[in-house]
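Single chain ahead, written as structure tokens, the form predicted on its own.
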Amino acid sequence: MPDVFKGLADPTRREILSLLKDRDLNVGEIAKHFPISMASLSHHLNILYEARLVTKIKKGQFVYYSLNTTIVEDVILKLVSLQKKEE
């Protein structure tokens, strides 16, 4: 689980997880969305994927991301059991 605290601490980030709950998107069409490096995208990228909040797929020539729901859902659940409960 730390490692998807990690992926979900930044905000660029957080954005992409938010662009990718639409549609699946390959590393171009996230590109657009912000004003830094492929690298520093792509390091992003590994991140989330790394703590298995996006999934990844080869289609010919493009890398398609996309939201690794059940992973957020987990996350969700966890944080929710950590709510105090009314007495």
The other form holds:
Number of protein chains: 2
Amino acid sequence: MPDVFKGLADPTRREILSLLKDRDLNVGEIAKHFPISMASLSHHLNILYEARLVTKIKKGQFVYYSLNTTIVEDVILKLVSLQKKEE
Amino acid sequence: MPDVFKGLADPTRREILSLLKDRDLNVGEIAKHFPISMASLSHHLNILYEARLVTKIKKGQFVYYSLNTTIVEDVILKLVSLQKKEE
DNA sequence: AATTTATTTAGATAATATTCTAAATATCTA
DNA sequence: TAGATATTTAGAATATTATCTAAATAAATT
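Would you mind generating the form predicted in complex with another copy of the chain now that we have the form predicted on its own?
Whole complex next, starting from this chain.
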């Protein structure tokens, strides 16, 4: 697994993921929710993409990002396996 | 929730949590598994403690750390709520 | 083809995180 | 109580991350 936890470590990135759970969004639509430059946002999106927490697809002029639910599930499983053996 | 994701972002810290799922360990026992200084380890333990991912209890000369399963469960729930609404 | 709109990349700066050595604190044992 | 062991804290060095502005790329529109 690429570093999914690093991807989740930043609050802006978690917020992006949270937006994407409702519907796919292009970069401009995501940008409206944050007071940071496009360049910074692009950087965050890239980290999410490398962590495979999102996928992206170009539609004409726009790039749409989607939540990669599969990876979210993998993280959940990884955390479940972190739980204690017995108590 | 204090920053649990920050706590999970570092591989050394995840390894510490993984050790603790088997049994509680004191700092010296944990230290044996890592090639870093006591000071660095102590720093990591502090981050885990502040994120409430672990609890600690002093027994005489030793400080024992335990996994806080409750918080791990909270993180799992938080991730579950990150999943897509429909597909 | 020139202009506008959307997104990414380059390069710099500032903020955070990780690590270290050295010193401090606390407890145990002789 | 003096010396040994366990852990934490202070302070500094280095590495990583987040952010910015400016420039580059790509597609759409006129």
